[in-house]
Structure formats: structure tokens, C-alpha cells
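Next up: just one chain, as C-alpha cells, the form predicted alone.
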Amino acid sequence: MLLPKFDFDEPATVSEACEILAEFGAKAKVIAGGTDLTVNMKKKLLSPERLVSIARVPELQRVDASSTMLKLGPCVTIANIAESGEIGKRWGAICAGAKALGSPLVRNRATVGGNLGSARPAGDMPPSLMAYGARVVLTKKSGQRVVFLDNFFRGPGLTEIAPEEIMTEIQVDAPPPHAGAGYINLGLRSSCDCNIVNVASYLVLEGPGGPIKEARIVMGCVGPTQRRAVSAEKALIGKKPCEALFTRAGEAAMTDSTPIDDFRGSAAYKKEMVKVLTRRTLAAAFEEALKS
């Protein structure tokens, strides 16, 4: 399939890119790796008049892991995240999400900003980033705003990004002591298909061994957007971590999920897998928290 005709811009700075988007608005689309956008254009699902490539803007390719915060440029590739020991030391679940995304060829091309901006309910990067409480910086000609990922996704393919805005940074606070996270995805074929279910969990303990002070559980593929398992999170707070507690949290997470039947699996099966993956990711988060 051929791409539809379009004009192409390759600005050297964020300011130049914002100028172009301010002029063309919804007629333009931002492109970085293009692993989702070009496929949708070939399928005639999208036909922008103009593509604005931000792949060569230096400041959008930076990784800054300080003692207090991780900052990712939206053009950082999934492969670079997956292979980063610096990120893996404190944000291991983000690396796990990156390693689970597609094949090596896809990871070498795909970007973290593109994976968020495509707003696919089965995306690998959103759950772990949301579990850590990540937020994105959206920039336009007249200024910036910061949006937490919990409020970023509106529906399949829909986000808070306005036509004249560019995602310019993803920010993730450094976890406190006695914190840990885990991410697991389930698919029909490893690296070759969309996820059936994916879950990320994050725990903060009051001290070694607990009790649990803070909990976040984020589920994918079980609704039109990634979803927090609020009932499961509440069931964890104030309790001492153990396998039985994680099992009960998994059962609570089932009630927070609203999957549908499709060719990848029934809604009942997906709910059951939510329970299993919630229990397993909580166990992984607890194990990491004990070491931190």
C-alpha cells in the first residue's frame, strides 16, 4: 500500500515545529519513529496534508536520570530505554515495558512519545509510566502545560494533545525508599501481536516488609483507555504485603476491568488474566521494594 500525498517539514528546533503547527493545526501530524502513523496512513485511516518530523530535534532525544527525576525526550527510542542501565536501576518497570514492545526492529525505530501519542489501549509503555505517576509536557507557540498520564488518554487514538501542541518531555519522579514496580504483558505471540492484557503495579512500603503506604495498579486492554484498578489499590493500603493479599487485590482488579470479547480472547478470560497479572506484578513490585 502506498502512502497518500503530503508535504514534509523537518524543523531543527521545538520553536520551529510549534510555528508550523500553529499555522497548519489539524491539517498537520507530528511524526518521530512513524511505526504507528505511517501504517495508519497506508490503511487510509489518516490522511494529513503535512507531516512535521521532530526526529532530528536534539532536545527531544535526551535522557536525563537525576537523583530526583527521570526526564525522557519523546524521540528517545524504545530500544534505548530497554537497554538503559541508568533507567533500569530505579525505574525497572519502564524498561520491562520497553523490552516487551514489539520486535527488535520495531524497538529500534519506535519512540516513547509515539507509543504514548498513538493512545492504543494495548500499548506497552503507558501502564508502567502511569504506575510511576508520570506526566507529559505539552508545548505550543504560546506556552506549555503539564498533563498527568492518568488524564492524558481520552479513548483509542485520542489524547489531550491539541492540534497545535507537541509532546516535548515525559517526566517521572524518582521512587522513594522501599518502593518497587513490576510490569507483565500477555500476548498470543511474543513480540508479534497486540497484547491480550497488560498490567503494571507500583508499591511504596512504610519500611522494610511493610505495611503498604502507596499503591498504583494500571491495566491495559481492558477498556477504551488504560485504567487504574482503584478497588485493588484501596484493598492494599495499610496492609502487610503477602501472597494472600496480592491474590485478593487481583480479584478486586477484575471488578475494575471492563474488557470485551474479541478474536484474541473472551472478556471472561481477560478478567481472569487481570487477576493473575495483578498478583504477579504486585509480587515483583514487593520484591524490588525489599531491595531498595
Ligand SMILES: Cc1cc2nc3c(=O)[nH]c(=O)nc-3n(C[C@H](O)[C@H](O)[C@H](O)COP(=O)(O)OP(=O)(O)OC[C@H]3O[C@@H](n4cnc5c(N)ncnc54)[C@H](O)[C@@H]3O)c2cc1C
The other form holds:
Amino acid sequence: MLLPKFDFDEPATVSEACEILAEFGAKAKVIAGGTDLTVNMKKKLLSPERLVSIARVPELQRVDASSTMLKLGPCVTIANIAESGEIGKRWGAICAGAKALGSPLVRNRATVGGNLGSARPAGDMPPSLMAYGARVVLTKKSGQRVVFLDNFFRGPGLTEIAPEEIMTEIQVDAPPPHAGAGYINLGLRSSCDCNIVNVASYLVLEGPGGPIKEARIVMGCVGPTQRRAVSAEKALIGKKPCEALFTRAGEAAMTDSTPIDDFRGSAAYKKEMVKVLTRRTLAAAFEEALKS
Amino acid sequence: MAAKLVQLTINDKEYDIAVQANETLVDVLRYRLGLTGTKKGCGQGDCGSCTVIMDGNTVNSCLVLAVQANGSRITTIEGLESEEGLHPVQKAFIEHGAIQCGFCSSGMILSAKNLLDKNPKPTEGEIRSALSGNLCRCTGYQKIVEAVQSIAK
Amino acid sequence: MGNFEVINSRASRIDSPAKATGSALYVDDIKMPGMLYGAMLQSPVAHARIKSIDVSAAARLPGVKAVVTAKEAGLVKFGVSPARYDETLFCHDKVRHHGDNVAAVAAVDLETAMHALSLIQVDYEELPVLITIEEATAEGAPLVHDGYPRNICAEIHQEFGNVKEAFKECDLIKTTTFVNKRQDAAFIEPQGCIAHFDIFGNLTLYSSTQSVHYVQRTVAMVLGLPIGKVRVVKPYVGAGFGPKAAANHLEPAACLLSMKTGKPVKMNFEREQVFMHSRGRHQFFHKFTTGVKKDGTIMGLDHECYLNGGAYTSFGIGTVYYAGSLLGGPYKLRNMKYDGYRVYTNLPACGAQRGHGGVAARAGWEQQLDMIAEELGMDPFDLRQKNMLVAGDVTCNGLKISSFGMPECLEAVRSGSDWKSKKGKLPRGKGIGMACGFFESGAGYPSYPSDTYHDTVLVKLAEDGGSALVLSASAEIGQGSDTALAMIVAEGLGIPLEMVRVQSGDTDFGVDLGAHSSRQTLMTGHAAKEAAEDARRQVIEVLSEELKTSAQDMDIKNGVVKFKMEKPDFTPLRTRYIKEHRGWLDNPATDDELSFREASRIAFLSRGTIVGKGKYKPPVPGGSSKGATVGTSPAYGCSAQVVELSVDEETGKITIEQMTDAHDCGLAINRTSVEAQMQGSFSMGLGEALFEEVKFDSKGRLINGDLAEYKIPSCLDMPKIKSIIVESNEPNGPYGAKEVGEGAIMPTIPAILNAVYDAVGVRIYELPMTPERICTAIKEYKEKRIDAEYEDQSKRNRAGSSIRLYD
Ligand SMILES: Cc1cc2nc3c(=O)[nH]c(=O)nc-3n(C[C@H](O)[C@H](O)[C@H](O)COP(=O)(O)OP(=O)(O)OC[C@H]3O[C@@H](n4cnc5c(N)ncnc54)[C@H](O)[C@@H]3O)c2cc1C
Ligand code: FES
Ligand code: FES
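I've shown you the form predicted alone. Could you give me the structure of the form predicted in complex with the named molecule?
Complete assembly follows, chain above in first position.
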């Protein structure tokens, strides 16, 4: 499998990169780990005239976990996230997503920014990040904007990033006390698998044991982009957490999902799994909330 | 689309080589430098037969642009042997019958070596997990896991 | 069992150092001066008439050296079995499947070759696409090949005994169905080759193949070359599992391009093309009706099977026969009726894959036997033990069982898995299951009718006496045949393994049908043993002349000549040897025993190069019915497995937790290699059981032609395997050895099926057992249980009690 021909730039800084993108616009494409882009290019699905490699721009590789916020450089690798103790301690579901992604080999190259940028409906990073309410910073030569992940994905492979923009940071607030999250993905194989369904749930309790103050449930693989299970979230607010409540929320989440039949599974099965995974991730989130 | 000059340190040897932007690391290793121990079973990151160690981490060299590897230190299967002979992982694979057709073996051995470099006493679960990006159709992985266990101490 | 010096050990494989260091050369690792790169243009549609092909723009592209189509290649038909030669190198009138071959180019580099392909204009007129057996056999369906009405490529009707009569004596008659999915062999090295037609008109083809012999014949026939001008060489091969046992289209195409250009031409399949060439496991639709007596005696089997064959026959005639005949064992089946149909469709052609023809049949039937055991209230082990063949039996379809370690296999896995304390006692969601397997040890006949020897081997002793060189056309593809041959030769000559070198996989070395039908250890092994013994005999004859000692009184063991009677004075021989090696540091000391090295040097001095010759052709197998020859073999391997697993009842996901496997391989030439085959077989079976399925869209186009979406097991999907070797000492095998490579896969799928039933009470009649399929089955099962309990309750009118599902 050969790659089509293209020109290559490796800017040293974000501003240099922005200059290049401002010049070439839609003809250029950012490449980070390349684990998504090169495959698409080999399959001749994409054929950009120019690749701008940002994988080694130092400012995009930082991990900064303060008491209030996690700031992730988009070029932090999935392996580094999976292994990060400081992320795992407070944002465990993000690590769970990272651990579930691809294989060890892929994780060593793949980046979190690339995972969001590739906008796969089955991606392993978006559900947890969305559940924690993450935002991304998009930078271009003339300025910056912050976009909530909830508003970031536009469809399979499509995002809010404009041709001349680069994602330069991912921001996740630190969960308040009595909060917890869980992420579960279901695939066929135990490694290197595209998910059939994946769900992340996030809960904040009023105090130890409840009731539920805030809930975010994000489902993957059941629509053109990741979806919030809005009615399930609603069903949780103000209620005392228990297994029966989570089951009801799971059932509500089914109605929030719009999966299609495809070669990975039927819509009916995916819906059914939304129910199961929602219940299980809520239970995991609750367990973590009790401990925090 | 002019060629770019890249500098690669492969198995402790420095190479200055002009590559096209669209050349992958695996192709440069195999077809330009004759390091054919690195295999190519799929070309899209699925099989792991192209595994090399790049700056301390295993990667699918079929997904790495050679230009993106500029300045990197790379270890291929050809780089494991030293003056003392075969690397312990290579010896263990031979002794335990962990090699059948051998097409996955270069990648598998490098993944195992990299694991042991980072974690000299992995559990069976950690071994399986570290090798899970290297597909092997021949062995059922059992003897591979046994080989790694035999030197995990 | 005998006292062996070399075989039956755990010697390290002779090829593993090269593979562990990356120095082993596979075909794509080879580069030749002036080499061109070829690429194949393949059909983007599944069924279409070719109205025109215009290659002019491609031919004009700078860097392109040749473009060939059917016009240049001719229309010689080929395939696996001459009865169904139904392929040509390139399509000329129509394409029959997505990926069918249309044209090939050779250019200075791959990029140019690929670019040239994109410039070839083919005008297709699309035809209706036949994907399923129902579509293909429907009245009025278009024909994939003329002359095969209703697209039936092959049809078999056999009856051994009288099933109808037998069923009259039965207490239980059970009918079930079973269907698997098309499986891809998914070897990690895609097919590839380099052809070099030199200035002398000799063609050398280096190819990733399982059989240099069959490839040589096909290439010579297709290109109209004398067979003596065609040499096929197999470098290291990254496994095959069946599909590489016949010529693929790259091989004659590369040869043709090399003939046109006079340059070496390399061609490779990309991964997707591996799937499009296919030739792996068929999809089988089985229906089994089995009759048994109350005591468990199996009386008869009525078996019907439809195979979705794809667009060409490939190995399919054998496949459809095997699907029936391999159920002839391992049980005493007194009556067996088989109706098999292989159907042409517009999918890539299926062929042979590990466990050729028998895997789905075994899976479906062993599951049925499990059901029968349950209905009879018998332990599944007991049912099998009761019906087991024994050595000396001849099956109803004429298979002669000369050794059979089945009781030992059963006992080994029963105790090895602690079956007694687990069966029926595990908590819901956890299950244990068992099944048996049976397979031939090499096919009784070559794929073309011939009296050819199946294998020839030469053992040439180095003129200096220091080593033995084994020359064979056999195919080491990862299974360990080179090591097995080396060990057999070392044993036969009486020398240490280190003194043996093997050169194999080259048609210049003789005839060998290659690596398939689990044949090489037994068949090539026979020839190797004979060749080694022939060489040894010649050395001993010379010694006998020189030392005036009877040949019977001499033996060679571990590289040393042993004298059974009084030791003769061999000082003159030693003196001669040492005189020739003045200054050498490793000469024998005066009181050393006479070494093989000295003896074999002396033999050379007396007779010239010592070459031992060996050959093998299986004894003419029995069976008089049509097709009874398929499945006949000099020997049969057998096996039993126990699988333990858990099922997540909500998601349907199965986790295989533990596996206990016993296989009777007659005698293990190399114990490590036997276990390795058992474990590799298990992983392929596990993949087929749980994940693997090649998928096509409604137009017959491949959907999942990569190793991301076609899922073979990873290291994390495999359980711990306990492998137990059983040795029954096969009288028809070299040193008692028989097969393991293919037969070991047989029990895997049914053992998993039976364990799933034990865990959650559902029977699965369709593979793969994806979470969705299991989840759906569990749901249906629960609904049925609710209905049943509800009826039960209303009958007994026990109002008020709650419905409880499981406890
Ligand atoms: C074998 C294999 C298995 C995989 N398994 C999984 C899996 O299980 N789960 C999963 O989610 N994914 C999987 N992937 C997909 C892929 O590895 C991930 O999505 C990965 O995180 C992509 O990161 P990257 O850095 O390699 O992205 P790249 O390929 O470099 O980029 C992907 C896209 O994002 C854009 N982009 C990247 N960074 C930025 C940025 N900072 N600003 C703007 N745009 C940017 C690029 O332009 C491109 O369009 C797998 C891939 C392979 C090859
Ligand atoms: S060739 Fe790189 S992963 Fe398969
Ligand atoms: S040894 Fe053949 S693929 Fe691993």
C-alpha cells in the first residue's frame, strides 16, 4: 500500500504551523501520530497536497493537571495518557478510554488530538472526555476559540476544526467532590478492535450517597457522532442512586440512541448494549463517587 | 515534492538518507537500507509484523512517515544481536519453540524486548497485553508467552 | 516405543535462529538486479461481461515495461483438479467475482505499476450477482460457468450401509443443522513471488507457496513451457494453512511478464487481495440426522451439505467430498448417507484450509452428539467412548484405521481438565464442553490423476564426511517440516542433528506434493527415512568391505560406528583419514571410536559421492465407491479437547478461560512442534468460532478485507492451553509418526459450542458466536423459558408464585 505524493512540513512551533495552514488552507492537513491519516491516505480516501506534522511541537505535548483543571496537549500520546497516574487518579475514565484504544503499538503513536480530529463515531477517547465536559482550544493565525466537545463533532470524520485551525489544547475541569465516571467499550476481540458500542457516564452527587446533582452520559457508535443520552440524564437528576435507577436510565438511554444496522451489528443489538453499558458505567461512576 | 534529507540512528548506526515525504519507515528500512528483518503483513497498522522500537517505544513502522522519524533512534530485529550473541529474548524464542513461520517473530521479539526493558518482571497478563498488537496466526501465542515468562525475572 | 537418539525430543527448530534474527529471507525480502515490479488489475465488480479492455495509455506510461491481458496470456484453463479446470490466468469474456484478474503490468517501480493500472480502461457490462446458494440454484439464475446447470459445481451422493433400515432400530433420531462462515486463512505473509526468465530460456519462480510441485506444473501448463525449463523455489514462507497449496494468479502472471521483458518481476498481493484471492474455508450448510439406540450406540447418519463455493472450483471437489467422508471416524458409524453440493456463486473462490472440508461438519455433528448424550442421560465422554473406533477397524466408507489413541486422548482431557468435578457443577454463566476430532494423515492421491511418487528425498553425504545434506521439494511453511526431516534423517543415519542440513522447497530437488492434508511428516518423512537408511547402508557396505566385518555387525549411533561383535582394527582407515587432514585440529585421537565422519569419507573415497535415495507413494487406498478415494490415507490422527469458558449473559460476550487438548500423533518426531501445531490449531478454531467472517455487500464486494475488520485472535483472546501428546505408534508412519497439523483443529469449535450450552443453556447453529448472536440466543431462550414456565404454572394452577428464571 503506497501513500499518494504530498509535500511535508515540520514546523517547530504552533505559530509556525498556523502560518503554514493560513497559507495552504484546505490543501494542507495536520498530521500528528498519523495512525488514522496515513491509513486513510493509503486507502486513497484522502489525498492532501501537504502534510503539516505537529507531533513533535513541544507546546502540544504538555500534560498539566492542576487542582482545578487538566490541560492536555493534543499531541500527548494515548500510551502516555493510559499510563498517567495523575490523570488516572482524577479522570479515570479518560485512562480507561486510552487503555481500550487499538494496540500497544498504535497507542505509542496515536494522539488524543488525532483521536478527536479523526471524529470516528466509535472512537475511544470522545465519550469520556465529553462526559467530563471537556473543551478544545482551536488556534489559528488570527486568534483562538474554545469549543465544547459537545459541539465539536459534525459527523463521521467531520469536526468543527477549520482548515486553517489547529487544536492546541484539551481542557477538562477537575471533578468536584462526590463525583465519579466510568467508561466501557464492547468489541469482539480483546485488542485492536473497533467498538460495537461504547459508553461513558459521569455523576456528581449532592453528598456521600446522593442524590444525583449532575449526570452526563455519552454514547458512541449509535449515531453519526457521539451522543449525550439526554433523557437518561434527566431521569437521574435529583434521584437517589441505586441499581434500579441505573437500569431505568439505561432504558431511557436506548431511546436517546439512533444506531443503524451495519456489518458490525444490528441496530437492535446496539440499542440493547447501550442499556447494559449505561447501567454498568453508571454503577462504576457511582462507586467512584462514593470514594471521592 | 523534493526529497528530504533525514538522519536516522538505526541499530546504533547513523544514516543520512534522502527520502520522499510519502515513504514510510518500513519501506525505507526494507527497500532502501536492506533491513528486511522488519516485515510487512498488512501496511495499515493491524498486524504488527513491521514493529520497530523508535525512541524507546514500539511502533508500527508502516504507519510512520520516514520524514517524521527524522532524528530518531530506531532498533530493528537486526540490532538485537550483540557481541555476546543473541539477545536473551531471541534465545528464549528459539528454545521455547515460539517461532513457527517466523513472519511475526521480528515484531513479536521487539515487543517482548521493549516490555522487558520497561518491566523486567511482567505478569502473564502484562505479557499478553504488551504483545496484543502483534498478530500471530501460527502459534496460538502459548509458546511465545512461555518464552517471555522464562526470562521475566 | 523405540529408543531414539534424535527424534521424539524437544530439539530446537533448525530454522528458528534465522527467523529470530530477521535474516531469514521471505520472497519480498529478495531483490534482483534489474528487477521490475508487477501489479494486477482486478475486477471492481462481482459479475460482469467484459466489453473491451484498452491498455494503450498504460503501455505508453514512461517506466512501464509490459502490459498483459488474456490476449497475451492465452486461455489455457487451469485449477486444482483437472476435472474442473475452470480458471484462466486473465478473464477474457467476463469477470466472476470482485477481484477477478483482468490484466497485469510490469514497471520500473511499484508506484509506476500502480499508476499504470489506473490507466487501463475496462468496459464492464454488469450482470446479476449471485451471492447465496439460494440465489445461485434458483430456477433461471444466470450461470457463473456455462455447462453447470443451476450453478452446481459438484454433486455427491454416497451411501454406505443402509441408513433408512438402521434408523428403524433406533430409539432416538435427531436432526440438527449447522452453518459456519467463510473463513480466511489470514497467514501474516501475503502471497508474493519473483519470476525470472533468463537468457537461456529457463524460468525460475520464487514464490510464497505450500507446494512448489503443483505450482511448477500449473505455470508450465498455463504458459506452454516444458516442465524441465521451469524451476520453482520456495524461500521462507510466512505460513499458508491451505490457500497457498495451489498456484495463484500472481505466479503465472509474473512469469509471463518476465518472459515479455527478460527481467526479473516481483509481484505481491496486498492484504485486501489476499482476501479477494481467498481459497480459504468454504461456507457450509449442514443438516445431520443421526439415529442412536438407548444405550448410545450410533446406528447411522444421514448428512446433507451445501457449500458456497465462490466463482471457481479451486480445491472444491476435494472439499465437498471431505465434508462427508471425514465423519466416517472417529466413531463406529455403521451406516452413512451423504449428499453434498458445491455451488458456484459470484464470490471469490473458496478452497482448502486447515482441516480441509471437515471443520464445520465436525462442529455441527459433535454438537449434535452432545445433545444426544444429554437426551440419553449419558455423559458426553461415555457416549463417545462407547462408539469409538479401535485400531484395525475399517470405517463404513472404507477408511482403514491402523492406529488409534482415542481412549488415551479422552482419558487425558477428562482427567486433565478435572471434568468430573466441573461438568454440570459450574455456576450459571460458566461452562465446560468437550468434543473429538479425526483427520487424515496425507491424501491418498495427488490432485491430478497420476502414479507419481508423492515425495522423493535425497540424502547426500558431504564428500569430506562431516555432514549430511537433505534435498527435498517439500515445503517448510512454518509447521516445522524441515526440522522434522532433519531429525528423521539424523535418526536414520545415526548422527547428531547438528550434522544435518536441509535444502527444501525447490523443484530441482525432486517431487514433493507439498505441505497440505497434514502429509509431510508421514509422507516426506517416509522418503527421508528411506533415503537416510540408503545412505547409511552404503557407508556400512564400504566399511564392511574395508574392515572385513559383516554389515549386520555394524551400526551407526550418535555419529559413531558401533561394532556389535569384536571391534575390528580400523587403524588403517583412520591413518588414511588423518593423512588427508594433516594440520587439522579436530582429527580423531588414537583410542577414539570410529566416527561417522571418517567412515563416510572412506565411503566417498571408495565409491564417489554417497547419495541415499528415498521415495514414497501411499499404498493404494481402499474403497470402491465413487469418491471413496477422498479421505483415504495411510493413517488417521485423532484428538479430544475440553474447553472452559464464561459468558457475559447481558452482552453475550464469551471469554475462553482454559483449554485442555490431547492429540494422537502416532509418535512425536519433535514434541515441541507437535504442541505448537495443537496450540496454533486451537487459535484458528477459536477465531472461527468467535470472530471470523469474510463479509460482502449486496453487490458481492468485499467489505472487511483487512486484519482490522477481519478479526483473528490476539494474544489477549487466547486462554492457557494444556497440550497433551498421545502416541499410538502408527505402523504406516515413519518411526510411528502421523499427523497433527490439521486434525488438531477439529474438536475446537464443537467443544466451545458445547461449553456455551453448559454455561447458558443455548445451542448455537450458526457461527461465529459473536456477542450479538449469543445475546439474541439467550434472549430467545429466556422468553421460551418464561412461556414454558407460564404454561407449566397455569396447568398446575399455582396462582401467585412468581416466575423465576434460573436458580
Ligand atoms: C490498527 C489501528 C487500530 C486502531 N484502533 C482504534 C481504537 O480502538 N479506538 C480508536 O478510537 N481509534 C483507533 N484507531 C484510530 C487512531 O489510531 C486514533 O484515532 C488515534 O488517536 C489518532 O491519532 P493520531 O495522532 O494518529 O491522528 P492522525 O492520524 O495524525 O490524525 C487524525 C486526524 O486528526 C487531525 N488532527 C490530528 N491532530 C490535530 C490537531 N492537533 N489539530 C487539528 N487536527 C488534528 C488530522 O488532520 C487527521 O484528520 C486505530 C488505528 C489503527 C491503525
Ligand atoms: S505491516 Fe505494519 S502493522 Fe501490519
Ligand atoms: S509464527 Fe507465523 S505468524 Fe507467528
